[in-house]
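As structure tokens, one chain now follows by itself in the form predicted on its own.
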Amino acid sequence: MNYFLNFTCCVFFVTMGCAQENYPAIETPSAINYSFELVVDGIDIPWGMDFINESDLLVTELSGTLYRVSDGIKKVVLGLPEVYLRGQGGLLDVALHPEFKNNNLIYLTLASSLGDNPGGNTSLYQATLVGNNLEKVSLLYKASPNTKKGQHFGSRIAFDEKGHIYFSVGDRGNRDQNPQDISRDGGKVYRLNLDGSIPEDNPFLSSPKAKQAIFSYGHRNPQGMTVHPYTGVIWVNEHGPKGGDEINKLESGKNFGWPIITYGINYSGTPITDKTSSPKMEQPFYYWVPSIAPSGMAFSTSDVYKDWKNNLFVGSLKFEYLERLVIEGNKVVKREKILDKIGRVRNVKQGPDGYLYVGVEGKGIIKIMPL
């Protein structure tokens, strides 16, 4: 009895000086001042996308399919590596590279099955999209060893402005080993040059048992990942377990705390640690209690939506809606629901036309129209 007591009485003034819990509460708003189109169906899973351009943009279905959508109509994208599906893994994020205007080349998250243990784990692979076939297909990292848990795969892409791609790989259900040990993979975010090399400046490489490619660690389940539009830093929101999803601001070689500490709890409703906070561990930017289950993330930076100009949006699968965050001096200032009851938002992604589209479960992408 006494234990739990402290356990939330620590949970409460920790959280009064480090982090900023979900508050204000979130609103609905009185009046709805946009609409919406359903602009690919047929989707069940719509994992991740990215844009060609305003007309032709990939979808990636969970369970194994990537598509090309041009000017409405879907098409399967030929010669995707060996997909393995167990549980949340399956085909996960795309990407094109920053130059792929010049070289036609994508990235691609998915869950694997190569290595020598039975079971999988999460990939990074590139390939040259010609048409609707992926050549030149190589795989650029395999998270290991493999196991046949179903659950923590990660996984999202992300770019920053100096050549590098970041990419997450969840726990995979191990987080008494993997996320604070930095020569394991699982709880982590990566960063590797565009080619698939090693950066320099990589926070652990002159560690010699540690996984070189990590840049951030102590981390549960990274399945929004975004670049803020001026500071160019690379933002991710994870799930917590009970509690405790996370919006973390990514530093090289930062330890993100999982499991040491956290303001999540066991499923069953026991305290994981009686801390949320430890010295050389980074507070989250942002926590919420009860956890939405964040999925994809981005901001909105076009001048579309009249009031919505570089607010955070993030997905929600269990309450299923789209969060809106305003965000006003580091904090977050008002919260709002985005197409409350549409479904599981799985993604959100900011086209090369301003407009925000959603990928929801059982639906496809659905695109934001102002009124």
Contents of the next structure:
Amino acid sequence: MNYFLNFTCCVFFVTMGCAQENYPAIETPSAINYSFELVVDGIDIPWGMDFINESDLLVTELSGTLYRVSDGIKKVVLGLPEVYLRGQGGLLDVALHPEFKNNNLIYLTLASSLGDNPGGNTSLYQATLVGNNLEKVSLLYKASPNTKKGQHFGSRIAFDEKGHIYFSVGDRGNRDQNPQDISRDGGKVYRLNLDGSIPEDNPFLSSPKAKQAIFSYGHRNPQGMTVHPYTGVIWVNEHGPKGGDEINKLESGKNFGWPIITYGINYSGTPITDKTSSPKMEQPFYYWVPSIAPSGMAFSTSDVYKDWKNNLFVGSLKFEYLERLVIEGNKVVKREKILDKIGRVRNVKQGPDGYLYVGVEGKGIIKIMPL
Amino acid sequence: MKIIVLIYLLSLGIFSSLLFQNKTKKESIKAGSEIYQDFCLQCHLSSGIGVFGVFPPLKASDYLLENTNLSIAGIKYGLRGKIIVNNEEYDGIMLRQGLDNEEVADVMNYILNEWGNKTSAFITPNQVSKISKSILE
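Given the form predicted on its own above, what does the protein look like in the form predicted in complex with the partner chain?
Let's see the whole complex now, leading with the same chain.
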């Protein structure tokens, strides 16, 4: 009897074990081969950042402040458009135009209440940075309709090599209407030309009711986005429901399935759908079980760190570390905790000096140094 | 005569809708439950127990149940720095969620009366409007 009980327990735990963590299991490195330094302090939620040069960077604080940091000294940049603060919404990402050195243009995503309905939605702005001021601030895109929901604004910005800007808008807490409907905003990644116009080869130009800026759809809440250094493909990570966080490689016009297919369940424990795949929908490149609450995403392409070249780095808000993912072939083969217990990791980027910079809530910006 | 009755009835209607625009406690708790799903659950969880050492509990929280005004102020203006909840220290950040006074009142009524929490107090938008940021300092 005892044997039988033991056996059932074993089977039970083994199966639970499988359900608990998607391969490969997260590892804690036995030896730490890096140190870190707080290079910008006193920022509550350092949501977005981008580098002007090796000593100057722009950092957004969610509550509505844009900082220009020079050699560690923060200065507030004036002239921001009005930011709608509600739930997860506020001042989100910042990115320099690929030709910033010649034109001083920057892009911002933020929650905005512009428009008729009460509430707000995600917007993309362009502006010229002159010293610590924004000039010629212009609205390039505003998702609609406004809603007073507090969730899922997105939003990250990335560029490809062909003169396009990409940005994400989450499903805005309306998963039944937004992500699968290309005539509605929300649950989408958008692609524009750098001047805000619609690219001639965007996928839905021939559908009269579609929002023409849409590049891909069926997303939940993408808060990490970067361009792959060799393939030029845009990679996104997105918050799923419980057990359904994903990494997706974007392709024009593709449907990433939310909420029709997902590996996750409602946070209350009830199912959302029994389907994890569908012929017309894309599979994630990787999905996290348990959810790590991913935010920010960057490849390390420099020779600064010994074994980290071409690894992918993703912030975990939930478990308060930076995740290092080793990719071989088309698979994640290793996952490791970096900066374990550092705080809620909101963002990660590679600087022009090849070092990794990490935005940590309650702290600021941390630079990782090899030992 | 008809007209007078009509005017009387109309003004009565307008008057009572003005008088009774305030929700009952039950209605406020119901509205607060929706606000909670949208704005609070991701940190304090649907069970209200939070995450030990990171996000403080609301269920059976001595901080919440004994400091109504501080709790209102925290939700209204945001809360940061060291606080003690049920003998555990928290040193986190809760941003202002952008709720209006009525929404703050509703969510307070919900968290004060859910998960076994119980209070006789009924928080009104008017009470929320009078709470200033300075009490957090």
